[in-house]
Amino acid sequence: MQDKQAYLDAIQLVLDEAKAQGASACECAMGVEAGLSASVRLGEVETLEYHQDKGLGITVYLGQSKGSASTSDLSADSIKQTVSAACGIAKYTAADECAGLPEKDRLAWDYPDLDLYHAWDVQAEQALELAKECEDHARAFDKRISNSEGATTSSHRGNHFYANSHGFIGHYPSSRHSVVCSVIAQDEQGMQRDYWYTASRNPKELESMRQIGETAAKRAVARLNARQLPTGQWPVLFTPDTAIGLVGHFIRGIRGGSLYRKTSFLLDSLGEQIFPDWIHMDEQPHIKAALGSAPFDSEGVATQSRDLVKAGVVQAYVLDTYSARRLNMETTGNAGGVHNLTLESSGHSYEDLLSQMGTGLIVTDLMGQGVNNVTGTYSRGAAGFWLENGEIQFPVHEITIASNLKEMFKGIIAVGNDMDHRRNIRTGSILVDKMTIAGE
């Protein structure tokens, strides 16, 4: 990859060229990435991929008319042609009073170093060996592990740049490393698959290959001899990897695009109690080395810690500059998504939640897209485990769980302290008082 100064020079050329071609404002974003991905299956090399990418996206404004174009060629001639293409598009687009750059005072003029880059000098041979070791542990864990979908070691690093004609130029490096393993368990009743993965910006914080492989195998074996359930209403416990999706539906409901288009079940929910009064949800974008951290959003707006839900009441929406203007509000620094959105635990351990639920369904896997963001209707295929008297009785599959998201949010009984830190939404298990379970 070229050095950082070469990219900064290319960005400055974009801004200068846009001004020379008559643009009233301009912004550009550049991503420079490189990485390695190595996969094995049944002990044999499956794939080995190197990638090195760069892309420059340019947006210009002619008054309130907007045009965008992109290129991966950073030569001076290519940049001039790309700016010209963006200006040409802007000449034909309708003016939009909400279009334009973020307000100058919202930009991250002084942003922190969040320790997001940790190099991993892993070579192809070592990456393949790690993947093989992980899969070997999974396959040796139990004789019922009959097949494998493979294991993959990945290491990616990048540099993120954003600049605009307010004079702002920001950039930061980042890394993300992961290992994933997926295996198939089989007995006389049939086959079940499951997986596990680890992810971190720092390779030293990845789980061991033994831990990943054995967890994947344990999860697959536990799903054997799954049954259906009779239809009825029962409490439902979402484990962290499925609870993340539940929180994600709330975020989509308060996202600016859904709100100004009036396609959200949470219209006009600001100041409304959506959750029980003990629920607290906040955004923490400056946690050092966390996977969801960022010093500024994809528009250069400074990120900051803030409450989204306090005492169960919606405190703020998730807005970029355009949606904020459509709603007569201010951007919340969420162009590109949320940053370390955290649902605070009620202090219960996973075991506490099982005991509190007593009898009901543990959901470990969700299928299908049966969630309506306009009405809040929720209906998805699910798999997991049936619980009685606080003890797991048997695995469950081929069922559907259904309710309405507002009812589910109001019906949250507890949130576990078993928080999943592998994504930009962070939550423990979520216990919901009741849902309709459709099975036999």
Given for the second form:
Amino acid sequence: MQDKQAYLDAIQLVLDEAKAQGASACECAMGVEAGLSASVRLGEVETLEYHQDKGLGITVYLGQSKGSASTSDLSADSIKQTVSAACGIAKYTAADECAGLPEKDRLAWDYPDLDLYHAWDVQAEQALELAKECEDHARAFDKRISNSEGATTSSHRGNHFYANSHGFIGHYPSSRHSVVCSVIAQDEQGMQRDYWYTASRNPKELESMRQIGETAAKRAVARLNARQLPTGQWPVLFTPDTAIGLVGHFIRGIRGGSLYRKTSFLLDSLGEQIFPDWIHMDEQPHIKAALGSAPFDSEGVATQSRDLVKAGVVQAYVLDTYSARRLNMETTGNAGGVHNLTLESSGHSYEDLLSQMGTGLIVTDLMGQGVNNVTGTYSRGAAGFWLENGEIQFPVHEITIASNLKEMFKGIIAVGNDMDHRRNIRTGSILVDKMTIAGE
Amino acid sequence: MSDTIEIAKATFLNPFGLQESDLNQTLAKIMSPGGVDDADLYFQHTHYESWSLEDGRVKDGSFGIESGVGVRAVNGEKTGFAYSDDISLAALEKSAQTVRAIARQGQSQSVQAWTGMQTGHQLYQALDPLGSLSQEQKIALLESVDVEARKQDPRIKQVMVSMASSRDVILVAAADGTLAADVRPLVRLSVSVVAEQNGRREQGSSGGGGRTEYDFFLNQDRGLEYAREAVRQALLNLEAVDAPAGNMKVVLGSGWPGVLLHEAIGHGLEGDFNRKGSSAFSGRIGEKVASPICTVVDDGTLSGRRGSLNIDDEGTPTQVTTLIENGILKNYMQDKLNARLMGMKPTGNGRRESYAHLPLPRMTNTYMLAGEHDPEEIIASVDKGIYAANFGGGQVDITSGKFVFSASEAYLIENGKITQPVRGATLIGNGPDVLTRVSMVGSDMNLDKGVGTCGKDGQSVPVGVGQPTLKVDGLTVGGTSA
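Would you mind generating the form predicted in complex with the partner chain now that we have the form predicted alone?
Time for the whole complex; same chain goes first.
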């Protein structure tokens, strides 16, 4: 990036200015992004959006008191004012013995190049053409595809900078390219919509437009003529894109913020058996070119590979510097979240899981936020398919599935090898022994 | 209001050496080569702050400024959009050039002359809430809320309070002759508590706000009332038993439970989905979609409310739009683009999260008008069911019509009486027919307290909801107890 030196200069000005204004410590993060989103609907251009964003966030410490401020204006005047605003807040916030920068030796002084930036010189015309191709495949797939919400090609590139008054300055470029398609199927019973997408840091690794379009169409058509189920208790199979949420609820439960505030259903779970004894979960922040990779976290702390769950037992929490100090622990390099968290498969294919479940509910879509992190109570809207003797019988919707997360985790029977790599959390399908389905 | 016009000019024009004629000429650069139906410029300057308290101390605070200009060109159903955080004639011209990428071959179009800057309604003043209390007073307010929560009950183990405010200045200039400005204050205070008893922990929360200044929370002890309400909910949840599962009669409380209307019918009546035919309500104007006792409106004109706007983000004054009248579907909510394509009028519902986002048809304050029944009479009419007094958020699939919303405070009703509190549960239903099963509507219409945020296409905007107590004769309750 040609302006890199200008951004580094701006960051240096932040650090110098903070010192000059009396801050005992300072950190700042800056993101600079540019990109394009091109949408096509029913074969015609719908929107063409050009994105250009930059933002600078500054945190200062006056002793143990903290204040933050942000701006998108990187002029010297604006930077001085923003530092002054942060100091103005720190003058009033209460001192907190746990506040402050990460320990110096935890910073990523020598961070790896993770191959996170892959240029894609895609112009509007080509982006629109790809989106059109994707949507065309979806619309041609089945006569019942009656309408479309369109297809969108997006390409974004950015540079991320982090620096603090320990003398650390880290930065790395990254990219994210994607194509998403959403279509509507219709029959005499009504309409159903579904979507599919591909996303990658490297444009060469995007799935084919045919694959995305046809998957979106197949999913929408398969939902037609859905019905409710009678209320009862059944096994539930979460497909990978919904299973990611389940793993996410676990992560939220072992995050430092939830633990020190005692707002987690997994308090004191370190060393406890939360899952069946064959479950293994790890974090691999340095996978080359992966969407969830990062050389350092949002506090400049070096990220590292580690086990979170071994033989069903919680090995470590997900901590940033502040929450770690509150818990008398050390940061795990997770300020800002986890990086490529993977739930290991039990070796079963999706088809194995269907025959293993026999009769029960396959969940392909979840709705609402009915998960209570304090109690683990789980109750969400769902749609999917009813399975009998390992065979799909009919699509279902307008039902809820409910249980408690602790019971659901203990009740995991198998994890499929149909791994979804598009998100920060990677898992295959998850089969849970029993949940309450509410319907008719 | 002249204040608003002065502030807008002092924010976007004078400091950058821009004149109204520069805006006109930028629009002309988009329009005059032809092939574009409409174009607009959206200038925005927002500054905001937030303060948060935990462990009895205010330990975090932040301040931020965002400003920029979004430039849009529209050709039929096609939209070209670019934005910049740099406000200057050069940046405007560059964006103007970029958005013409969607132009077709066509005749030159002129820019309509504007007749002075419009400011719409006067639902709130052109205030800057950030400076409405001193820093000491803000901290004292947060601390008083914490103290109030803790003194209610020794079982309260954790109290988290956050307070935020912003001032949003906007200026819209469009080729259709619109030149309009607004200055939008917004404040919010939220309390969340954790109660513990015999190893069981439960959460309760409350909050409120509006388009005003921080003293809103001092008046009528509102801040302290939020603290007491959060504690009441947490303690109640300590006693809650498992929620039932299955289809049953549900009585919904007044106020925030109006999130039912927002999800079940509101989104489905937004113009974009109906123009595209992707909503379960598409093509159904004039049809019966609710029982005759239901009348639902979207009203952007309520004084000082979180969801209210003097003008929408396209410069159209907000209005009261009747969505459902005595059970019959009457109107959709429109922005300019979708109104034009559907041959309808804009309804003041064109909203955007910021200059870096495109406007979409969005709700403002959506509520059901009062009916004739006493709320107690409604509860007494139910043999077996649940009373859901308060909710968290919800979600809808506008195409299938299925929607969910999650109760945060609910009770069993047995033989016409409220008996036991039950754990939170998600309720699921079908938008186009849930209101046909409304059999009683209360006389106690209430609006929510002012903390609602709605998400659509990745854009968040503040909204309001409201309703009287009402009874639905069959809704699926997602508990665990069969």
